[in-house]
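This document starts with one chain, in the form predicted on its own, laid out as structure tokens.
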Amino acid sequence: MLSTLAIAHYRSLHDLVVPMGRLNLVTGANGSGKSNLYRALRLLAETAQGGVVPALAREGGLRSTLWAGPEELSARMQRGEVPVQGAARQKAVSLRLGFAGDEFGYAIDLGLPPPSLSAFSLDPEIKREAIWSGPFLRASNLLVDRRGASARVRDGRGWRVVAEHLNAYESLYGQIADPVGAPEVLSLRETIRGWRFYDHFRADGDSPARLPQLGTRTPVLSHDGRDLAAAWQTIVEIGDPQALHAAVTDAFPGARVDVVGADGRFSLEFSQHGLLRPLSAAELSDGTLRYLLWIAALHTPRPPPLMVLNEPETSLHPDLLPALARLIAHAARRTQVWVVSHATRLIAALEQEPGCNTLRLEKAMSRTTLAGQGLLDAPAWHWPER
């Protein structure tokens, strides 16, 4: 489980470290940088798939995604004794990012190359990543350590080098990941790539979750909700069938949800008291099908390290949010879970449940900050140096 996330010089988030619990519940106005928050989170899931790199150019490259304010806020400028303005920079270019878990903790520095000829020379480059053992990096507990294109990992009481080429667009998660080498990058890679992340499912006329889907089993609903059949039946056969069935008549009491099949091909259909027949997934409100989406996700057989939901109320009626709250704190007792919301209702039954863990966020000069997080309560951390 995670217990710190920390980013810096991302769009507002120019330095926050917030901490974490089992359920997580990231809320705050329009503008308070949640979404900012939710893609950083989705970067660093993106270095153990070796796609941190495209994905900061799928956002505009590192210059666009880089803090847009100056390098240091002075007390003057804080209080506005004097106009926001910017100075010669003292420090390189960076935007970093890193955790802390139970097991280990990760940091990465990315940065901007050197002058070069390459077609390629907007690409950032990963200047330094780190893996430690414990809540935060001290020198004693780091493991493996990454200095531009060399990486070393502890050895003993010393240190062995184990590249000396690596390719400065790609994380050490893709070039050194060794079960005998490197046995920390590959666990924590593993890891990473093990977080699901559930945005926005689609629930409009075409979504595939309407549709009669071929059949496998499918212990992990896709991100789009396609497999929602095959998922659903899944969980029937080999994961808790009663939790499943509760979790349906909790939003709609009478309900029943069968899965049919036929030439090899799943739907759903649906039943509830009232109705001469059963309605199929196309017949469905956005609603419900959302809801349904979300159930089976929820359930899934294989509970990842970190789920993360971003914004499930997404088309629900406000009456179904507390049955919602209740289907995610159900989860967190499995697995860690993140949800960004700004549903009122929402929010308030999360925040019923116990160990629920809220980051109110806020905005001040532009600024991404912890509401009420003063400069003690903040989780230790340090910053790999370059």
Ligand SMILES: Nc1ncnc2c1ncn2[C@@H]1O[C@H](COP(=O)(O)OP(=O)(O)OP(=O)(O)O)[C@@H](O)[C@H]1O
Second form
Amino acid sequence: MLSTLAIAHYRSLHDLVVPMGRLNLVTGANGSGKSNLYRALRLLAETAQGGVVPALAREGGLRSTLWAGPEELSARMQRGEVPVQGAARQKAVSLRLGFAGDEFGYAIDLGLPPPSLSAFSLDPEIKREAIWSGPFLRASNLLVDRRGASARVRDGRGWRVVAEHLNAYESLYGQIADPVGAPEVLSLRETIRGWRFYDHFRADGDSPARLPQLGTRTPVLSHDGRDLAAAWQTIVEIGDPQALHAAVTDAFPGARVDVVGADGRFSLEFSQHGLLRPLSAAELSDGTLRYLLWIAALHTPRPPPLMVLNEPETSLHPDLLPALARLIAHAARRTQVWVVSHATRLIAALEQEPGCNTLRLEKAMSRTTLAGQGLLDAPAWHWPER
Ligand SMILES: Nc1ncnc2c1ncn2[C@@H]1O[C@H](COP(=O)(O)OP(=O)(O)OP(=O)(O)O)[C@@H](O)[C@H]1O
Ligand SMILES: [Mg+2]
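Write the structure block of the form predicted in complex with this ligand for the protein whose form predicted on its own appears above.
What follows is the entire complex, opening with the chain shown before.
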């Protein structure tokens, strides 16, 4: 489980250290930084897939993703007595992302390459990476240490250099994940690769979830939900069918969902009171289909280490939101959950759940801050120095 998430100089997240619990609810007004926080988590996940630099490029490169404010905000600028102005940059460009969990912590620091003739001269470079044991980095708990092209791992009382020609655009995870030489790297990589993000399920008329699909065992629902029927049947066979059924009746009293198959193609049938025949997925309303997708995603028989749900309320009627909150809380018993939402009823219902960690984002001087977090309340955190 993650205990801390830290971000510096990424968009409006100028310097944010967030404490995490089992069930995390991110809320805040429009423009407060919810999506930025979600994107930052996705970027962290990309480090383990070898895609952090391309992902930054897709967002417009370091120039666009970097905090757009001045390096230093004077007290007079903060009071509005003088306009906010930047001075010549004193420190190197540095976008930093990190987290700490039960066992290990990780931080990555991206910057600009030294001037060169390369056509990729605007590609960000990985300047530093560190893996440590425990809740925050100290000199004594550092385990893997990357500086530019070289990396070393702790070896007894000393250090062993494991690479001297690392690619500047690839993280440690793609280059030194070696079960013998650097087992921490491998273990963290597998954990991060397990994080699951659900953004927007497609529920429109042409959504693949509405069509019969080839059914194979599917412990993890795909991002667009195309394998809904197969995922449903997998939960029935190797997951928790009682909980699945209870989730359906909680949201749609008296209804039942069955999976039918012909020629290896699976489809869903939705039976409800008052109809002579069950409805196929093609006939369901967008909201009903989307809700069934959430039920399948959240009852996965293979719970990930972290499940991130971005605005799950989309296209659901407010009356369904208390049931959605119960569904999410049920999932949070088996996996760590991160929910971004601005639906008042979902927020109110989730906040009733014991242990809900509400992260209310605010913006002050264009910087995202955590409501109620004073300087001393933030979890301890140290970035690796360049
Ligand atoms: N490079 C940057 N530097 C500073 N601020 C930025 C940068 N890029 C974007 N922002 C600002 O970050 C703010 C938060 O954006 P974000 O998309 O996270 O908001 P949100 O909380 O998801 O809002 P909504 O509810 O409208 O989706 C926006 O006001 C945006 O202008
Ligand atoms: Mg947003």
